[in-house]
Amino acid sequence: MQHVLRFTEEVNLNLTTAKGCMLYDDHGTAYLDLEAGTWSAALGHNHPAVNQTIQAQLVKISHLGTRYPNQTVEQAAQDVLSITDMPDGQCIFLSSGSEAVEFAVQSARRIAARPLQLCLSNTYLAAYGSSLAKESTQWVILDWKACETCSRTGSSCATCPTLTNLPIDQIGTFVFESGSFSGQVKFPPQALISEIASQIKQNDGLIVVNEITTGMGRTGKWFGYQHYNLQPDLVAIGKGLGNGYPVSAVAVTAKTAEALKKSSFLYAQSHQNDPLGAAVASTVIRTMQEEDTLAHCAAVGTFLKQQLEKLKTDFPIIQQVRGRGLLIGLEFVSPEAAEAVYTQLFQRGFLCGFKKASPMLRFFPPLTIQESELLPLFQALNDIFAVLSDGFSATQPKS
C-alpha cells in the first residue's frame, strides 16, 4: 500500500537521482525527462549553480516575516522586473504558480474600473480560487475555436461577432495565457490578441498574463506574451523561476503597484518574500543570461519540431505538431493512439507528458537539452510508429 496521496495515476517506478535531463531509478536505469519534472526544471535537474545558491543561503537566512525587508529579496525583485521590462515596478515572491495567478487575478479585480474578467476558452489558470472556478458572475469566457482557422487578419477582428458580442463595457481585465491551454499547446492568433488588448486598454482596463507554463524561456523568449507585443500590467511567473524549488512571483507596473496600495487589498502568507526562494530566482535568471539559455531553447526547439514534422510526413498516426521553443505538442488521431505511444516511450526510457482521454503527447524538456540527447527519441518514435500506425486509422474520430 502506498501512503502518499496522489490525484494522478501512479507509475511503478522509484526515481532516486537526477542530473541534467536524466532521471535514474533505484536500479540505475536511466530515463530521459521530457517534462522537466512538472515543467519546472528549466535548467535541468541538480544544476550546480542553483544547488550552490540553496546551500549558501540556507546558512544565512531562509525565511522571514512578511514585514521585514531583505537585500536578497530586493535584488531578486530587480532581476524579475528587468526581464519583464518593468524597471520601475514592484514584485512579490510566493510559493506556487497557482498562487501567483490567483494573486494577480484578485489584485486586478480590486483595482479594475469594471467588474468582469475575460479569458479565452480552455485557459488553465490555477488549481483553486476564482481563477479555477471562473464563475459567470465574475468571468467572461471567449470561445476562440473559430479563430484558430480564420483567414481574416488585422482590423477585421474588430468587426467579427466573436468580439463584437463581448460585453466589453463591463470587462475590466483581460487574463491571457499565451500557449498551454490545459496542455493542448495552442497559440491564439496575433490579430485576435492585439484587438482584445487594444479594446481593454481603450477602456482603461488591465492586462494580466499567466506565464506559469510559457514563462522563463520556455517559448524561446523570456515570456510567451512577448510573442504578442503586449505590455501587461501584471505578470504571474512560476515553474522555471525556481528550477524545481517552490518559488513563484508576480511582477506589476509602477502604476498598478500604486493602485494596489491605495485599494483595500491586503495579502500575507507564511512564505511570502522568503530570502531562500528569492536567492534561487536570482540565480536562475542570472544563469539563463550567462548561458544564453533562451537562444539555445529556440534553436533546439526548432530542431525538435522539424524532426517531429518529418515523422508526421511518414506516419499518418500523427495529426499535428504544434510548438514554440521547447513547448511542443504532438497530436495523434485519437487518445488511444497517444496512450499507446506514451506507453511504448515509457518502456524505452522516455518520460513525456500525457493524460488519459487526450490525443496529445507533450514535450516540455529542460531548456538545456542538447540535440544529441534527442536523437534516440526520434529513433524510438520511428520504430514505435512503424508498428502502431497500421492499427490507428488517420480517419479515426478525435475525442
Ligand SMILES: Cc1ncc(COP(=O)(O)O)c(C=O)c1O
Contents of the next structure:
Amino acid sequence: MQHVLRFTEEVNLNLTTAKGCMLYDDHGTAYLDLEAGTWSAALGHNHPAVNQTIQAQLVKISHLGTRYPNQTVEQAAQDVLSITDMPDGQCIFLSSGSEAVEFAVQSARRIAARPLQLCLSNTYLAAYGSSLAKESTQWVILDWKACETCSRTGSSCATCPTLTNLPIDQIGTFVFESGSFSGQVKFPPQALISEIASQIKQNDGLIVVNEITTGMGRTGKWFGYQHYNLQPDLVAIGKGLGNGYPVSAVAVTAKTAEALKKSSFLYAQSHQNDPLGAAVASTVIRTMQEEDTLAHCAAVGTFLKQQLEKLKTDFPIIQQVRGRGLLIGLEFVSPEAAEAVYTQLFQRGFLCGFKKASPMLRFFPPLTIQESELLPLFQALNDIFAVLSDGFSATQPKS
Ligand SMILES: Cc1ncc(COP(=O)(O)O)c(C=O)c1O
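Output the structure of the form predicted together with the named molecule; the preceding block shows the form predicted on its own.
To see the whole picture, the full complex is given below, headed by that same chain.
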C-alpha cells in the first residue's frame, strides 16, 4: 500500500468489493458510496451490463491501431453524437476527462478565428496542459463572483460592466463548465451564460463545453449545458461515460470536424478510439436509455436536496444547499464544521466528497441510487448535527 503514490490524504480503509452504491472492506463492512468512485460509477459499481460488455469485447479486440476503422467504435460514436444532438458530427474516444478537455481546448485554439479563450473563474478543466495552467496570454478569466448574488436578470447582463469589460472581440472560444467549479458545486446564472454564448457566436467564436462532471445524466439531463440556452461546437465527456472504465470522448459538430481536418491539427495518442472503451460507452448510453436513468436521477436528486434543505432549517450549521440532479453540495458555516461532519459520516459508513480547508461536503452518488438507500444518511446527519450544531456558528468556528 505504501508504494502507491497519492496526492490525497490516504484513508485507512481496505475496500475490496463493490456493488451498486455500496463498497465493502476486507471485513465485509459496508459503506455507502456517495461519490460514485470519482463521480464516475454513474450506473453503480459492477453493473452487470457493463461487466458483460467488457468481458465480451475483451475476447474480440480491445485495442487497435489508430488507422483501422471498427464497427463497435463507429456505433459508439453514433451513440455519443445522438445524445449531444450532433447527428452529423464526429466523435473521438480518449481515456480520461483531462485528455478530452485538453483535446477540445487545443482543437478549438487551432481552428478558432482568434486563439484567446474565455472561461469563468474557478473553472477546473484538466489535470495538465494548457487547460490547467491557463496562462494569461491564452486565457481570459471572467470573475463572476458578483453574478452569483446578482438580482438583476435577463438582458441587463449585456450592459453590465462584468461583460462590457470583456475583450469579447479578441476571444475565439468560450470554454464552459456548468456545475463543479473546483469542487464548490456552483451553477452560473442562465442569463449570464446565454449572453456570453450569444456574444461569442456573434463574433464567430466557438463554444467548448466541459461535461466531465456534469455530463452523462448527472444533472438530470444528458449534459449540464442543456440547462442553458447554447449550442456547443465541441463537447468533452468523461467520468460517467465509462462507469469507472477509463474512457472519455469529444463530440464535435460537422463544421468543427471539417475545420479540424483542414487545419494542421494532429492528435496522436496510443489509446484513441480503442474498441473496448467505445463498447463500454455504448453500453452505458444504452443502459441509461433503457433504465430511464436521467428521470430517476432528477427525481432522487430533488428528494435529496429537499431533505437537506429541511435539515438546514433545523440546523444552522448548514449555510447553503446547492444542487442540480445528483450533483449536490452542502456548504457549512466553516471548513472545521464540514470536516467534523465528514469525519462522523465516515465513521457511520457514509463516504462523501470533502477537501481539507473547504466548507463543502459533496454528494455525487451513482445515478441509480434509491430514495430508500438515502434514508439512513438523513438520520445520520440529523444525529450528527444535533450534537455538533451548538459548537459551530456562522462566525465562530469551533477551535
Ligand atoms: C470539471 C472537471 N473537468 C475535468 C476533470 C478531469 O477529468 P479526469 O480526472 O478524468 O482526468 C475533472 C475531474 O475531476 C473535473 O471535475
